[in-house]
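Read the single chain below, which is given as structure tokens and is the form predicted on its own.
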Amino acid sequence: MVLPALAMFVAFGVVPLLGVLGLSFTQWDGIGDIHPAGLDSWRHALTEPGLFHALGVTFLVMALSWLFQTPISLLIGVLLASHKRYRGFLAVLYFIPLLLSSAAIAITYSALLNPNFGLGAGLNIPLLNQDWLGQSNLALCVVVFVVSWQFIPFHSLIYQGGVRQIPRSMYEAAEIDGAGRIGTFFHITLPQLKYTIITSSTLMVVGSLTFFDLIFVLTSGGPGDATRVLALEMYQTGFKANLMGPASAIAVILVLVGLGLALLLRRIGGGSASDSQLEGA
């Protein structure tokens, strides 16, 4: 079984991430000839200053769904954890958003928040009825909201698969001892949790490097730039503006950026992730 995971992971992992690599240190401009430009592509890349304020609009973004996703992704686990007589129902129901693209998502957003004819003009609801895409701190507050909406039901399912594994005796044993509710959620299931906070924040904080589809749709990285995340940059350095070299070269600064922070997470959590959590063990 670990040749072909092997051989899954060299052919679509490794060998396109080898090409983007070799494409960076071209001059080509997606139709014609490639031509070797040493570091020129790199050069421009890390010259251009949209770089270095899109990957500051990338860490805002992770960091403000990160902080907006966890904690209520962590009470919905421990609450689904909790109910066992609708959880197939709610698991099922969680998993809508996920089953939606970004694509659809967007549009669907765009549509609800327009002043003229979205929700807020509909209800007549003055506090719903503003520029919620037109204005720079609203837009990025919209893009981290819907984003949250999407991916919240997934790591709320992650929280709830990890308290199921903490053994019922830990909370016996805290029942007897007088523990209430607030004192068990503190002192058992949220250092139980460690690995599972670990593996979701881990998801969290690689997968927002990807946010281009969703972005790209409600936003096209406005207004202004106020949106405009790494990989949206990405795709107007290749796609607009022909310039593959340099735009490969932010693909790699993805990538790097995604694995260092994946190993400082890893770190963070101190020892293996795939150490037992089970008593005892």
Given for the second form:
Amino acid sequence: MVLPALAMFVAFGVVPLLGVLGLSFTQWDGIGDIHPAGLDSWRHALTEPGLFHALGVTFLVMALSWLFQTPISLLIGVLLASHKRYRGFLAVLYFIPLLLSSAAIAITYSALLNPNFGLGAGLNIPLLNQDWLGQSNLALCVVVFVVSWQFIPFHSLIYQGGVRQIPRSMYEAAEIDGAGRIGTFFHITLPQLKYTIITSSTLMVVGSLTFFDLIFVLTSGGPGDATRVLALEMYQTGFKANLMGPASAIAVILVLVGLGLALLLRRIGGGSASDSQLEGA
Amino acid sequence: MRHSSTEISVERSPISRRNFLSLTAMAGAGAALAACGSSGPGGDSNSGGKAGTASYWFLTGQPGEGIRQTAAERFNKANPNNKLEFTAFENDAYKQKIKTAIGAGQAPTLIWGWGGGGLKSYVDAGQVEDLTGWFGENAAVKDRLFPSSFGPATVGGKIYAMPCETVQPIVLYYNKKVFEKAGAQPPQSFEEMMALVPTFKSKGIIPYSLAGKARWTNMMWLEFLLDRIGGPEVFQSVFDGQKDAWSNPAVLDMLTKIQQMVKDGAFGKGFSSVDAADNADQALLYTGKAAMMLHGGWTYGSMKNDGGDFVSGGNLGWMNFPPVTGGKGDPTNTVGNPGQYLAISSKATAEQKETAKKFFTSGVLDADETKAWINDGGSVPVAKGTEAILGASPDAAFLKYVYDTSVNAKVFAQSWDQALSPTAAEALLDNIAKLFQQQVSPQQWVTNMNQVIGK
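Complement to the form predicted on its own: the form predicted in complex with its partner chain:
Next comes the full complex, and the chain you just saw is listed first.
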């Protein structure tokens, strides 16, 4: 099975990547001929303040959504793993946001948060009647919230699986030693979930680099450029401004950042994050 | 019909097993495609049957889609040997599709568009036919259209596209009921427009409805204000690529006025999250939550459709943007879309080009299509001599206004984002959005924009 997988990866992963790398040394408007341009595109991309702003927004969204998602997913995961009654029902309920497409979620939220026709105006609740997507900081918070709302179910599921893998004998031993619920959580559940946390964090961090559809539909990167993440900057440069060269340079930067972060997280995890931690495995 | 620069929406759907399998099958085809390069024969691939069959892509969305389709079908019936093979695309999808298709050498024979900077990028790439000579030989075709519609079809003194469909100036709309309730009069000058801001605000009404999320909607305010303050020459010099053309003092004055309006709350506090794609800005006007709206002529039709009896009950008022006291611009000047455009792909075969030209002569804006645009489309075609049909339409008052404005305008400027190259237009829209967010000062705006002049 290695060969077909490798062929797929080369055809859809490596070849386009090399193509983009090649394009980043050219000048192309997407319509006419491609001209070699040396380092011009890189110079253009790296001297544009937009790139660094977008990088900043990307890291901010990444950090905030990690901070927001991890504790909640962890708690829901533990809850779903232990709860006997209604567990299945609740799991299905929590899982619903993940089944919706990002575009549908974004359209729904922008309708709900509409300052004139949205939830706040409709129900006459002043607290809800903010200019959610029209103010820079608020819009960023909304993006983080909606992203988290969409992905918390997925990470809860990972944590639920992780918790269920912890041998019962550990809890029984802790009980004999007189540990309480909170004590077992911090001394058994959390340490045992170390690798689950790393897996989930890697997915969150690297995944947040590719946020595009949700933010694009929700705010289009606005107001101004307050929520313009790297992927959006790349799209605008390439497909709106017809600057395929600099857009390719941004794409390469995006790949490098993602690769660097994934490697970093692996290193924090001790390199053997994918090894099994189960007895006898 | 929407303005052309509405944003694209993207939907990500998980790959189903079936799609996944077909992707695998395509892996081999991918290598074959890569070998094609950019020299594939345009149009050939999807024209079935006769050599003279020309492909023609246009936009979906009623009432325009039906009118376009009927016109093409009528032409096909009359010309069994020179048929059009048409496909309709949604506005935003079309913009991506046509660019990619032209770049890949797979353009349709007839390239529908908005002219201006987009057309110029095709011309620079040698992808569209020079029609100057053909229009010279077929003066009758040229003479039956508005002369002003040829501006955006002309690049470097040569004509590269056939104007078609309708003329759409930008109009200052107002809600008569709201004005009556507030005891206010429609503004006669920009100063009066500013003075109306506190009047409406104190009543909890948004003075000017603006869909700030879309960016090009904000641009309409800049276009009119700059024209009224400094005259059309200021933007013309930007368009001509003159160095530091944005440094004209009129620009700074205009930008300062805009930021003052934002500070005064002229657009309401939530304007930057209002989207034009779902016509929320129009809804604000016809529900009486806003008093006025600066928007394209095409919104008349959608407000008539969506606004209940708002339009039919005579509550919609309209006027040209009023003058700024002491300003240089002629108050008859307007801005918007002087027309839509059909260019011919240079990659099409001689027979396909022949069909396309035949369509220009006998199909585009023939008597039936012209009538359909007026009566079903609620808009003014770019064809001359339609006064009688316009006068008999149920929307005669508005149509007459659009017609007169278009014909009498001393200068009918094309929307900036259409006139400029895609690269410069994107920088413009970006900086306009930041201006309305107070993220850039007028001075910084000028500096930023001077950097992309001529790009």
